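Just one chain is shown here, as structure tokens, and it is the form predicted on its own.
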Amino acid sequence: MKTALVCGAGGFIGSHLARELVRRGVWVRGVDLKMPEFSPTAAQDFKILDLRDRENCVAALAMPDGSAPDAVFQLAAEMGGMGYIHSAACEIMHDSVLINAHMVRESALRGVKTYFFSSSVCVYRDMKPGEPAMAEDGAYPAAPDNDYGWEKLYSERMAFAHARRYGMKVRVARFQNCYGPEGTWRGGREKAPAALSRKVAEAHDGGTVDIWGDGLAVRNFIYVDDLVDGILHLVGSDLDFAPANIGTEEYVTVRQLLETIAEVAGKKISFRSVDGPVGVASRNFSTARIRSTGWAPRHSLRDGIAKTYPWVAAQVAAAAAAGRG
């Protein structure tokens, strides 16, 4: 891989992926509706383009010499945390399907060798705590908990359909909950680790924070550097027509996540249950397929929060100092 297009390079995972690709000697074009929010892009070239329009996908794919990139990493999507997913189903399904339909089609027509699509474990059904780990084939018969999951399933199938017809190498990863520095931490689209880190940072020692529901929903969280490493292991693998779950095997309740953040912060924090979208009761997925590539996560939840919480706390302090908190 000498050249790559990273769609969604202005976002959290996409910006980290672009940085790692450049570190590995790849020439990267980043494309998004916005530049990365918290640090300059690592991409050698960055274009502000709305990939819902086919013509913009064509422009994104045209490398400076007129050729197509060796690889396309398609992470551009309309998405956010649980609150956003449950309030913006129409935007999520409409916008993301347009992006995925145009990008995979134009990539195939232009002879892109490798196409990566970022899917989600939201494609799976609701699970009960303690159920055996679900392998990737367990996504069918389909019963996602939300429309975000339905869109991801359709877009997976669209990508594999183009692989069969055009011979393009397609790799699909189903992401578990990702967190780390430089992720969205306020505004309604933040994920649970960032949202709870913000609340703990804003609370005084001995204070109370709100959580949606009873806090007993079981989740799995993967640190962003480990996720990026998993993506690149998958792209370099021979796992044809086989989506791969990328995540850890460390499962915690939302209450335990809060306790971990409070411990890192050095605070005693209580919680108050409030109404809000909780999502599924539990998720427990096999990572055997991605581990067959030689990949393994390097960060425990405690290790990752130890890197993430100080960054979020610094954003909270800076916003408060500027009068925007």
Contents of the next structure:
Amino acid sequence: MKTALVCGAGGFIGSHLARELVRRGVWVRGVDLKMPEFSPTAAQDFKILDLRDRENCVAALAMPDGSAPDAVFQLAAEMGGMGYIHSAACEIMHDSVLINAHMVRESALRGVKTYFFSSSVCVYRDMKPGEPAMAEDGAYPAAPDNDYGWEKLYSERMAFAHARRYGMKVRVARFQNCYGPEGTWRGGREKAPAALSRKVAEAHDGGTVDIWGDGLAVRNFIYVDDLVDGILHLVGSDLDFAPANIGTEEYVTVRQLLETIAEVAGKKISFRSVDGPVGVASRNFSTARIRSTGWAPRHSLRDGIAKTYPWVAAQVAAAAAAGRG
Ligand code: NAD
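The form predicted in complex with ligand NAD is what I need now, so please give it after the form predicted on its own.
Once more the chain from above appears, this time first in line as the rest of the complex follows.
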């Protein structure tokens, strides 16, 4: 791979992916509605484009010499934590499906060799705590818990249909919850690790933070560097027509996530349950397929939070100082 287009390169995972591709010697064009918020893009070229528009997808795919990129990484999406997903079903189903429909089709028509699509474990049904690990085929018969999951499942199928028709190499990863520095940490789109890190940073030692629901929902969290490494293992693999879950085997309740963050922060923190969109009761997915590529996560939840919490705490402190100034 000499050239790559990263769609959603102004976002959390896309900006980390662009940085890693450049580090590996790939020439990268990033595309997004916005530049990355927290540090300059690593991409050699960056275009601000709305990818819901077909013409903008065509423009994004035209490399400086007029050729198509060797690989397209499609991570542009309407995206957020549970609060956002439950309040923005129309935007998610309309905007993300337009981005995916145009980008996969224009990529196939222009001879892109490799196409990566970022799906989600939200394609799976709700699970009960203690259920055995579900493999990728368990997404059917389909019963995603939310409309975000339905959009992902449809867009997965659309990508594989283009692989069959046009011979394009398509790789699809279903991400678990991803966290790390430079992710959204406030504003309504933040996910649980960032939201709880912010609340812990704002709380005093011995304080209390609110969590949505009873905190017993079971979740899995993957550190962003491990996820990016998993994407690149999948893209280099021969796993044709086979979506792959990318996550760790470390499942914790939301209460345990909060305890881990409080421990890293060195604070004694209690929680109070409040009403809020909780999402599914439990998760437990097989990672055998992605591990067959030689990939393995390098960060435990504790390791990843130890790198993430200080970054969120610094954002909280900077925002407080700016408010005072
Ligand atoms: P993010 O919101 O940080 O990044 C998505 C980017 O897409 C944003 O920068 C946004 O501006 C851009 N975008 C949205 N609409 C656009 C448009 N019309 N044109 C151009 N760009 C547009 O989200 P993320 O966490 O980096 O997620 C990246 C991908 O991974 C998404 O497809 C998401 O659904 C998927 N995913 C993420 C997680 C997670 O835990 N973060 C979990 C499962 C799946």
